Structure formats: C-alpha cells, structure tokens
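One chain follows as structure tokens, the form predicted alone.
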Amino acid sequence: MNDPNGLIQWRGRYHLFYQHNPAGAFWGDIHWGHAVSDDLLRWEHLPIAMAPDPDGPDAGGCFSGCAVVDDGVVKFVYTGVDPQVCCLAAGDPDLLTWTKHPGNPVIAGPPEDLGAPGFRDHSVWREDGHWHQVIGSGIADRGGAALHYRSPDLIDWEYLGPLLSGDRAESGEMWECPDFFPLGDRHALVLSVLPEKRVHYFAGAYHEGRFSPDRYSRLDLGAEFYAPQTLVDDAGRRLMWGWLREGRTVDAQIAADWSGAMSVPRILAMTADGRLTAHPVPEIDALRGRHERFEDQALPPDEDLRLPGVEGDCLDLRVEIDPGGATEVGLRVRCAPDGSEETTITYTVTGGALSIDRRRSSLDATVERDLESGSTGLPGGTPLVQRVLIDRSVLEIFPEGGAPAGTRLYPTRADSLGISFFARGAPACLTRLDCWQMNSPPVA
C-alpha cells in the first residue's frame, strides 16, 4: 500500500482509501484499497474499490485522489495513467460499487505550454456555488505548481491558472499530493515535493481564488512520511494520515511479504503565527496497558539513564525533560543491551531542533540507515514535551505545539527493546515520563 485516497466519514463510518498492488509487496499495477472503521482503531478490510480499465483512460493505472459528496452521492476525483489525466467515479451508497464516469477523462491533461514534468492527485473543495480542485505538477524550469480549476459539476473544468507556483531551488520542481484546506482563519496547502520526498506546506490567506502565504514549512520531520491526505469528521476534526513508506530495499519488502502502512490518525491544528502542529487521535489511548510513571529522574551530562519496566516495541511515551543548561537532551528507543542496535532522538534546545538518528537503528544492511533532522518551530530554549510511538517498525514522534516526526526502523535482534534518556553538555532533569505498554485492537 501508499498513498490514502478519498478519505471520508460516511454515515458515521471511517472509510480509508489507499493506493494498493494487488499482485505483491512491490510498487506496481495500481488499485485503490478499502478499508472501514467505526472508531479509528478497528478496520475491516473490504472488497477493492476501483482498478484499471484496460480500455479506458486509467488503463496504467488508477493513482491517488480525493472522495467528495456530490448531491448525496460520494464520488471520487483520481489521476489516470498513462498519460496522466483527470478520472471520476461515483460509488454506490455502500461505497463498495463504483461506477466510472463515461466521459472520462474529465480533464486531459495539463495546459501545454507549462511543460508540466507530471500532472496527478486531487484536492476538491465546493466554493462559491462551484466546485474547485488543485491538481499537482510543476511549470518547466520554474518549479512545483498546484494548478487550480473550477466546475459547475464535477465534469466541465476550466483552468484557472496555478492556484500557487514555486522555486525548484526552494520548493522542487514537482509537487505531488496537493491537500488545501481551511484551519482557523488561515488555509494551508499541504505538498508532497519531489525530487526531495518530503512534505512541507504554505500557510496564509485565502480569498477568492488567491492564495497569499506567507510561511513555508516542513509538515513533519521524518524520512519515511509522506502523500499524506486529510479529512474532516463529523467531530469537526480535520484528521490526517501518511503513507509510512518502507526504509529497506524492495527485495527486503518481497522477502518480508508486505509493504507500506498508514501513520497513526493525526489531529491538525495551526498556531497563530501559521505553524501547523498535530497529534494523534485520543481514540488511539484505548488501546493502552500497563503503565510505569517516573518523576524528577537526574540525567547527568553524557550518560544514558535507564529505568525499570520501560522498554518494549510496542510503546506510548509521554517525555517531559527540563533541559537546564544542557545543550540537547533526549532519548533512545529500540536499543540492544550492547547499544550494536539503537536510534537516537535528539531535541536541540537553543534551536528547537529535532533530530533522528537511525545510523545503528539496525544490524541489516539492506535497511535506510541515516540522520534526518529539521526545525520543530518551537522557540529556543524551550523544555521538551513530546510524545513517542513505537510500533513495530514504526516511530512517530509528536513534539507538543512542533512538527511531528513519522519513520521507520528495523532492528534485526529480538533483546533490541531498551529505552534510554540523556542530556549533553549540564544536567537535565527527566521531569516526568509516562510509560504503556500498547495493546493490538480487537479484531474488527
């Protein structure tokens, strides 16, 4: 699986799309997947939502898009390939029949003279008495663009112009997974850039078909989280999830007979300078266990504390660190009692900085072993509250009010289990630390 796809809450449902090779745990021979949930935690796999036609218009498959309500009815906007195009589909009450629209594709391709390097994914809105979307692509030696249209009805679009354009020396020269959507009194669109395969996002005004941002940032701080999309529930949330792509090599995936998971649902919110911030869904803590608190644990500079009951592979930590006059204060997860395993989270404090460090996460040389770091947009100096998740291979990290980290790791030992705490340069104090264990969701 990657990308999510036509995320919606229908008739009181969760239901997750997502991009899906039938044939193998390898990219290829897209499909869109189906899942359901009624409380973000259980999901039922259903019957594939949509494949390729192999006489129509999504004949290379069926790519990423968005899922909209259309006079009660839900339909879909998607890319179809090759070449790349504009495709809608409507489904049946259910959402497990869904019929293609027989004029497809509905938007042929980009305008000709922008020598767009691609031309795919889809965030639809209804504005104004008609419908609008972005598509993703870029502008030859210019850089990334999120092309805007407008439609009385989902079928006739005429092209507005690029709702936003960017610099390739700043902001890459294709944006994929474009997600625009109101937050407060502010909008962000939300982008997937390419040839650096990371999400970043602008933030600012909106008004009438012009986008004036003014801050542009990381979305989150791992290697592996990407194509993320978002919906609003009937809570009145606005929920995201990524695509967690694999850090191992394709053969690694097809030895391991699957590839590609969701992050956790994240609840988005936006500071009042622009900053997005998330963090996951509450619903998430039913499925806490046994629970281990510490309190105002000393960590003398430049040695490791370890605490009794905390370690495991499947954990919710609640970090509160003091910095003190440290210089950076942290912890490690998934370490060997040898330290041959371990990956290293390291919060800056004069910058607001957070960094991961997966250079001895695993023992496999067939595993993405590096040290991806970025501004978390908290100010200097600032003490460290933050959240981690461990799942598995799993690792997402949730500074409070920063940018949220989602990657991946693969130690190969079965003892790599330890949990450790440091602070560099003076004494921190581990203020408090909440520690469960996590238990797997019953069966849907």
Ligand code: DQQ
The other form holds:
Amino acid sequence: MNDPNGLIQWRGRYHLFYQHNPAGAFWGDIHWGHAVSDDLLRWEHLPIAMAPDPDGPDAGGCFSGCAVVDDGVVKFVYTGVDPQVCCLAAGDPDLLTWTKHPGNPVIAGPPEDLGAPGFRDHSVWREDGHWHQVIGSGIADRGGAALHYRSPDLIDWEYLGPLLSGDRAESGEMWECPDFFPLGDRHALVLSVLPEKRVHYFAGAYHEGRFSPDRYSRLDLGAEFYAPQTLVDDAGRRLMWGWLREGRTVDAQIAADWSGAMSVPRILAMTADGRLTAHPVPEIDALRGRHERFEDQALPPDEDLRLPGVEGDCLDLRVEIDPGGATEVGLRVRCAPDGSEETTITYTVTGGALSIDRRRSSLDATVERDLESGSTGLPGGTPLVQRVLIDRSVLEIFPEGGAPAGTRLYPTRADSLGISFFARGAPACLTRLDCWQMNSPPVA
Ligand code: DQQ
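Please give the other form, namely the form predicted together with 2,5-dideoxy-2,5-imino-D-mannitol (DQQ), since only the form predicted alone has been shown so far.
Let's see the whole complex now, leading with the same chain.
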C-alpha cells in the first residue's frame, strides 16, 4: 500500500481507501484498496474498489484522490494515468462498487503554458454553491503549485489559476497530494513535496478564493511519513492518516510479502500561534495493556537511565522531562543489550528541535540509516511532554503541541527491545513516565 485515498466516514463507518498493488509488495499497477472500521482499531479488508481500465484514461493506474458526497452519493475525484488527468467515479450506497464517469477524464491535463512536471492528486471542497478543487502540480522553472478549479457538478471544471505556487528553492519543484482545509480560524494547505519527499504545510487566511499563508513548516519530522490525507468525522474531528513508507529495499519488501503501512490516525489541531499539531486518536488508548509508571527519576548528564519493565516493541509511552539546565534530552528505543542496535530520539531544549537518529537502528546495512531533524515549533526551554508509539517497525512520536514524526525501524535482533532515557550538558529529570505494553486490537 501507499497513499491513503478517499477518506470518509460514511453511515458511521470509517472508510480508508488506499493506493494498492494487488500484484505484490512493491509499487506498480495502482488500484484502490479498501478497508473499513467502526472504531479506528479493528479494520476489515473489503474488495478492491477501483482497478485501472485498460481502455480508459486510467489504464496506467488509478492514482490518488479524495471522496466527496454529491447529493447523497459518494464520489471519488482521482488521477488517471498516463497522461495524468482528473477522473470521477461514483459509489453504490455500500461503497463497494464504483462506476467511473463515462465522460472521463473530466480535466484532460494542466494548462499547457505552465510546463507542469505533474498534474495529480485532488482536494475537493464546497464553497459558495460550487465545487472547488486543488490539484497537485508545479510550474516549470519556478516551483510547486496547487492549481485551483471550480465546477457546478464535478464534471465541468473551470481553471481559476494557482491557489498557491512556491519557489522551488524553498518549497520544491512539484507538490503531490494537496489537502486544503479550514482548521480553527485559519486554512492549511498540506503538501507532499518533491524531490524532497517530505510533508510540509502552508497556513494562513483564506478569503474569497485567495489563500494568504503566513507560515510554511514541516507537518511531520519523520523520514517516512508521506502523502497524508484528512477527513472530518461525525464528531467534527479533523483526522489525518499518512503512508509510512518503507526504509528498506524493494527486495526486502517483496521477501517480507508486505510493503507500506498507515500511520495511526491523528487528530489535527491549530495552535494559538498558527501551527499545525497532531496527537493520536484516543481510541487507540483501548490497546493499552500492562502499565508501569515512574516519577521524578534523575537523568544525570551523559548516562543512560533504564527502568525495570520498560522495554518492548509494541509500546505506548508518555514521557515528561523537565530539562533543567540540559541542552538536549531524549530517549533511545529498540536498543540491543550490547548497544549494537538503537534509535535515538533527541529533543534540543533551546531550539525545540526533534531529531531521530537511525544511523545505528539496524545491523542490516541495506536499510535506511540517517539523522533526520526539524523544528517541533515548540518554544525553546519548555518541558518535553511527548507520546511515543512503537509498533514493531513503526515509530511515531508526538511532542505535545508540536510537530509529530513518523518513521520506520528495522532492528535485526529479537532482543532489540530496550528503552533508555538521557540528558546532555546538565542534569534533567524524568518527571513522569507511563509505559503501556500495546495489545493487538480485540477480535471483532
Ligand atoms: N502516489 C500516487 C500519486 C501521488 C504519489 C501514486 C504520492 O498519485 O502523487 O501511487 O506518494
């Protein structure tokens, strides 16, 4: 699997469609897979929703898109390839059978004068009695662009110009998977940026078709979180899923017989100072099993603290560290007893930066080894409160009020289960740690 698509809560159930290759654990021959859940914990696989039509404009694949409800009917707006065009499909009331619009493509390509490097992925909304959408694209020699269209019926689309375009030195050449939505009293445009392959957002005011962002930041600081999409659920929550890419070779994916995962669903929020932040949906708290709690544990500088019972590869950790005078604080996860494998998560106290060091995560030399870091957006000097979810190869980190990070780890050793805490520069205090073993979801 790769990108989440067509996210919708429909008749109370969460539907997650996604980019899917039924032929194997590698990217290609892109269909739309389909899974459904009542509670965001237990997911049931449903039959493939859409397949490429050899005689249609999506013969080369059904690329990413979104779902909207049009007069009681759920419809997909998605990309057919090749060339990249905008297509429409309508679902039956159970969302099991999808009928592609006979007039596809509904948009045959980008305006030619843009020299666009791509024209794919869709974010559709209602405004002033019309449908609006942005399509991911770029303008030759300038940078990424989100192209804005308007339609009375999802079929006839009028090009309005770029909702936003960027400078390629700052925000990349091509924007994939745009998602444009209101949150609080602002709007956010979330983008998956090429060639960097990281997720950023613009945030700011949107009035009468004009988006005036005053912020451009990383949405997620992990190396493998990509192509996210959001939905608003019946409770009014803006939920986001991202694709957690593989940090291992295609051969390793094929050998494992699976490739790609979805992040834990996150609730997005806009902070008072206009940043996007996210935390896991509370539904996943139901997976919490055996619990250990520690309070007021001293963290002497440059000396790792290990705590009894705090280890594992399916864990939900809530970590509170008062940095005192320390310059950096953090924790190591999936550590081998002899230190031959470990992943280090470091929070820089003055700058509010988070780094994830995967250079020693695995003894397997073929997996990604990197040091990825970025700003959480948190003001320097604040105590660190963060949630860390470890689910085998998946690591997701949620600093409270800051930018999260999703990535993948592939330790080779069965005993790479250790967790330790550290401070650098001066003593700090682990004021509170809650560690839950995470259970599998209950069987339906
Ligand atoms: N994945 C899809 C594209 C999108 C990319 C193809 C992002 O529609 O741009 O599988 O991961």
